[in-house]
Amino acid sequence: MSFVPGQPLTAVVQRIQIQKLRQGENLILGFSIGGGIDQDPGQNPFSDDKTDKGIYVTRITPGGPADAAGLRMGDKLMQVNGWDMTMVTHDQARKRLTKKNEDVVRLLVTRKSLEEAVKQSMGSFPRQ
């Protein structure tokens, strides 16, 4: 998925819910984030746009939180509790997700397999 800055962005996104694993003082969601407006896009693994910017999940803890959830590992968040993802750091982004005030954290993702279900459905209706 690419995008022009400053252009409207159309995405197929999934809602995903995760309820935060307590561990004592800390709150466990199961999965790193890689990416952000501060980072080196040409490092990102997950996407062939190689000037996107946004936060990639880099890794999912087996049978944690995020897991049972249904997350994957190469999913771009969109939002975060209501909050726009596309265009923030790493460090907001990961201020975002760890709030000790709230036990669940509720994403609009992005995947690559949700695009090309929704074009190959496309593809085989007419067009009017």
Given for the second form:
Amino acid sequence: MSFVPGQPLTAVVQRIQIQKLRQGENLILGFSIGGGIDQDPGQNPFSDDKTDKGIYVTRITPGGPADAAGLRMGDKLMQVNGWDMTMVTHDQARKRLTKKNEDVVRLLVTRKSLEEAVKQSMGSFPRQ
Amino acid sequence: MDTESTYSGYSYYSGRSRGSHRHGERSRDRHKTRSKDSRSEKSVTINTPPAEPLLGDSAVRGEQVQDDNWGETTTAVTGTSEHSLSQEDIVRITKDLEDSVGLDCRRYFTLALAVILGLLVFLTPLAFLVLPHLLWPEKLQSCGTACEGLFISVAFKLLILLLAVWALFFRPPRAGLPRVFVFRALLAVLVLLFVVSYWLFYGVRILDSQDENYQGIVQYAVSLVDALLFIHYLAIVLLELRQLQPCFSVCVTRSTDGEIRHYNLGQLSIQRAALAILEHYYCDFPVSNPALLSASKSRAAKHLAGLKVYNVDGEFPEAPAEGPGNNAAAGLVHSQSRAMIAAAARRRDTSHNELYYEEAEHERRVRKRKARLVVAVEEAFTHIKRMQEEEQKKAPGDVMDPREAAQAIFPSMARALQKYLRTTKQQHCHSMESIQQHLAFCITNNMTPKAFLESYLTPGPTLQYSRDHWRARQWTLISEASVTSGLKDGSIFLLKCVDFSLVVTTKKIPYIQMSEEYIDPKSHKFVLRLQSETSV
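Go ahead and give the structure of the form predicted together with the partner chain, now that the form predicted alone is out.
Complete assembly follows, chain above in first position.
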């Protein structure tokens, strides 16, 4: 998941669709995010590359909509409803996720286990 | 040209030492510098003390003084002839030197030259002023007010010159150095040339032509005194100021026990640097105690006696490389030593074990004795009490002065102290008399028992001990470079005395290139490291 500035980023991603839950006035998703280009990347416990300023899932409320949809702690959000999440500030990310007129967010997330799963499945078919 | 220049301390009281701070030293050495460059010869004479004609007799010395070419015709005395003396001879010599009044012709010669040069320098301006009045008084113009003002200035400048010369040169000599002090010689030559040229000019232009302008003559004399003051300034800079800025770091190692000290010296010649180092040596280095080295010597002897090598191939094992062309014997010796080294490496040596336990045992013994000593001394000190003034008037019975008080309490601690000194092998450094003196001193100055004991628990610098302990006041300077050449980076020389030698190595203090960087006080700004977590 390391990136080279200026070069396109490739990652294996998983599509996750979360239905927002209405709790009184607010629509909640049931997880917490951390990170952003205005934050300190060195304190991110989930990233491999400590210069990665992307948005990471830091906490999942158990039993909430995100948990039910398959989001895991430590996932990096790549896109939210088509909006890029790799180069946004923390506040911009929060705003994209909490738009009042949307009930559903479609996320593209990536995690290390996805890469390894793909590598394993590719490796089990040796090239002739 | 790396010959050795050796010097023995007999010349400590020779003419060099006395004259080294006088003008005469410079003019005597002017003879040397004028005749030939004696520094390139690297031959040194040894001045024998007057009472003990050990290496020559006074007749030889006398003719050396008058001979101008003595730098070429004397022979160098090598180290072997000095070291053939025994300890008692050396002690006897130093005692005689201290007692003798100093009948050394050389010293008086340099003193006489110094006085002559000084008188020449001081009387010249006065002569310039007085001679016209004596020789052509009727033709001379009368001296007006400006001219008389110049008289006052000449008088005061001469007084200042006199005081300055007294302050700089008339100091008790610290040491006798082997070679001439180059700067003093040069200054003497300069002064003499200067005065001679002034006299020449005066003789030709003023005496011969009998100049009437007296004010001009007085101004000429004033210019002479001014120039002499400037030469004195030059003398201060060359002799005193130039070596103040530290330029070299010297590392002084004692050869017997490896004590190392580092000093900073300025730009000095090797002999002056050696003198400075020796003065530091007496103040800083702990006293040299040969008794402490006996353990390592016995271990070395045991190593040597461990193996014997026999050659069973039938060749002759003796004749260990006597002839320089004896290759077979040399090869034999090489193989023998190699065999010994190999065998010693293979042998299971337990001497390190013995050393470890021996040292631990010694440490324990020293600590036990020290504990007993401390207790004994503290108890002894409680037996006497200082009497107050009022009590002194009231009860004049059994009152003791410090020496008697020391003698009274000394026996109770004498045994413990002696045992401690024996264990730490210091018993020859302190005599009973010196211990009692020290005790009286401590009692007089209200010192605690711990203060009294400190000088016995740690070995102090050499100067602290009694005079016959620092017997080595004669030192030999051994150097490959000429001893009047300056210190350089990497120069090495030895200072040898009877018991040990000091190895001195020099390193230049590096040139430091410093640059500046300006930091605006307003540029100190900080940000918080953000790490927020938002729930969505």
